[in-house]
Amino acid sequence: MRRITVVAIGAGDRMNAYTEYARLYPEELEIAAVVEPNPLRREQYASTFGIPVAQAFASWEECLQRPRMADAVFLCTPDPLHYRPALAALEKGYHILLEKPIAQSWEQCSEIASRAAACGRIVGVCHVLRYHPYYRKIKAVLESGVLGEVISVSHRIEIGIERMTHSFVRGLWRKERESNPILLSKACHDLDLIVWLTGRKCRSAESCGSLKWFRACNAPAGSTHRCVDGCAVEQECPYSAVELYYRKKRWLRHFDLEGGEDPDAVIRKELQEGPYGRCVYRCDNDVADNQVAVMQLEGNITVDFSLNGFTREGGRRTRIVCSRGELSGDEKRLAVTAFRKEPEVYDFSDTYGECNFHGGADLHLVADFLKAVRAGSAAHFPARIEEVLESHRIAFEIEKKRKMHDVI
């Protein structure tokens, strides 16, 4: 088995998850170089994988100007830094494993796909939920025919208030222009699941939703620009940055706490000066905090889909109604009921969440990508870009419809 070499572009949370494969199976994957503008993360990542200083770059431009130094690129940069690095990597002859979403417009997504085909390169997209045991079971049940034909799908994603405020109000995905609409940056997994599980494309869609709550006009009396500025309601506010980051010590992945400084001092400084200390009602966010869509797929399959940031916990819930039965689940438990039979219940609680590499899905995705690169063909790689474009097309079309109905 030939070992595949990779340039890691972006050394954040997602890259660390995917390249854990190199730590577990060094005979299959070697990290040859890293690109990361944050010097602390760059040095830590290079040290972890034994990358020489000459192979650790501060910018993707500097790296991709060099002669090709590996078989492939793992591209896990922020959303607006997918398009240009992807095209540059393809021109250099790299295969790409690309973090979702593909890019910031349908035209950019299509261009990356067409350029990959022209260059004869493989582009895999990190729709890891296709590899999750829970969703693979749903796929297997539907393909077995035991429930008959799919009639309708009801799917909802509950973001959870901690993730909502961290990522989409205070954080990196708060502004559509700087990232993507929340439907794409968060829920493109969900749209991809709908397409993958049914095997059908979308014929029509309607949507409504808005940035309803996290706006200055909803700020309570006595609140301040920052949660540490003497806010009169901080102790009772469900969105308090002090409670989330300082007291509970949660969602600290963007705080770079391993630089030798006192962690509490780093957190206090962030709350006083950085984006994560801001009042949720006084940020510069513009992405929706709730959205619903209805779709009709080929074969007259109807879909209702909803996204909501106002839940205590995050998760996904799915119900698929078929001509001979139904299934429903919440990623922890799946109930399959064929009519006139007792329900069969499957327990996936041990694979729930992200801390176990999405139930091993992250690692299975990487393994499949490496197989495709070795074979020089993506024919049997389910997450290839040609297969996932449909979910992105749907997302951009749904956003057009939502904006038509947005009255704010």
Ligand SMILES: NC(=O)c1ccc[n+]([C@@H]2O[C@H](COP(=O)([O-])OP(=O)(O)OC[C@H]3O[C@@H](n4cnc5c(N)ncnc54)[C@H](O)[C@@H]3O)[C@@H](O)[C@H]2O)c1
The other form holds:
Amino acid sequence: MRRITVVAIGAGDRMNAYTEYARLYPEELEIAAVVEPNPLRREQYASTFGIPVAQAFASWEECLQRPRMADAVFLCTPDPLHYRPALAALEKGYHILLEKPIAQSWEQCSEIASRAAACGRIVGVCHVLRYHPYYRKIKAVLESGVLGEVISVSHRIEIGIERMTHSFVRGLWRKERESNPILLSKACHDLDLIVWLTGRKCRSAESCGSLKWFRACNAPAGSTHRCVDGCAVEQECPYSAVELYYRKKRWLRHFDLEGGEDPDAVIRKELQEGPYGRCVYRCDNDVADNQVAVMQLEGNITVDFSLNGFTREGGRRTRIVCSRGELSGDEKRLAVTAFRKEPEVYDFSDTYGECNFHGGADLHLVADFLKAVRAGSAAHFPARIEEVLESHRIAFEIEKKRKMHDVI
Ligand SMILES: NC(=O)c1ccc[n+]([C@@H]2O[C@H](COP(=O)([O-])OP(=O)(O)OC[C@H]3O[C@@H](n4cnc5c(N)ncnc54)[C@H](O)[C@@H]3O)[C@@H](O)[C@H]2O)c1
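What would you give as the form predicted in complex with the named molecule, now that the form predicted alone is on the page?
What follows is the whole complex; the chain from before opens it.
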């Protein structure tokens, strides 16, 4: 089996998850170079994978100016840094494993897809849930025909208040211009699942939703700019940064704690000075905190979809009703009921959550991408860009509808 070499661009959370594959299977994947502007992360990553200093870059421009140095790039930069590096990498002849969302507009997404086709390169998009055992089971049940024809899909994503405030109020995905609408940055997986599971494109859609809660007008009396500024309601506030990061020590993934400093001191500094210490009612966020959509797919399949940030736990719930039965599940448990038969229940609690690399899905996706690169063909790679463009098209269209209603 030929070993595939890769340039790792953006050595953050997701890159570390995907390139764990190189640590587990070094005979299949070698990391030839890294691009990461954060010196701490760059050095740590280079040392983990034995990357020489000359192959560790601070900017993608510098790296992609050089002659091609690997078979592929893994592109795991923040959302606004997908489009230009992707085009530059294709220009140099790299295949790409590209984090979702593909880019920040439908035009950019289509351009990457058409350039990839023109250069004969593979672009795989990290829709990892297509590889998750729970969703694969749903897909297999629907394809088996045991439930008949799909009539209607009901799907909801509950983000959970911790992830909502960490990512979409205080953090990296809080502003549309610096990332994407929440529908893209969080729910493009969900729209992709709907398209993939039904095998149908979308014919029409409506949507409404807004940034209802995390705004200054809802700040409680006595609250302050930062949770550590003597906020009078910190002890009872469900969104307290002190509670989340300092007392519970959760969601510290963007704090760079491994720099040799006392972790508590790093967290205290962040709460005093950094974006994660801000009061949730006084951030510069603009992405919605709740949204619903209804869609009609080809074949008159109806879909109702909802997203919100106000549940204690995060998770996804799906119910699909068909002409001869129904299925419903919450990612931990899947019940499949053919009418006139007893329900069959499958337990997926072992693979639940993002720990364990999305139930192993991250690593399966990488394995499949490497196979496609080795074969020089994405024909058998389910998350190739041509396949996943539809979910991005839907997301951009739905978002237009939401904005129309929000303005009205
Ligand atoms: N597939 C999924 O399930 C999933 C989950 C979370 C995030 N994402 C997406 O993955 C991407 C990365 O997210 P993350 O959670 O790993 O974020 P992250 O912040 O942990 O990692 C991004 C890295 O890119 C680096 N970076 C910034 N500017 C750069 C530049 N000019 N060149 C190279 N690197 C640069 C940052 O310093 C950081 O280390 C985003 O597009 C995000 O929306 C996908």
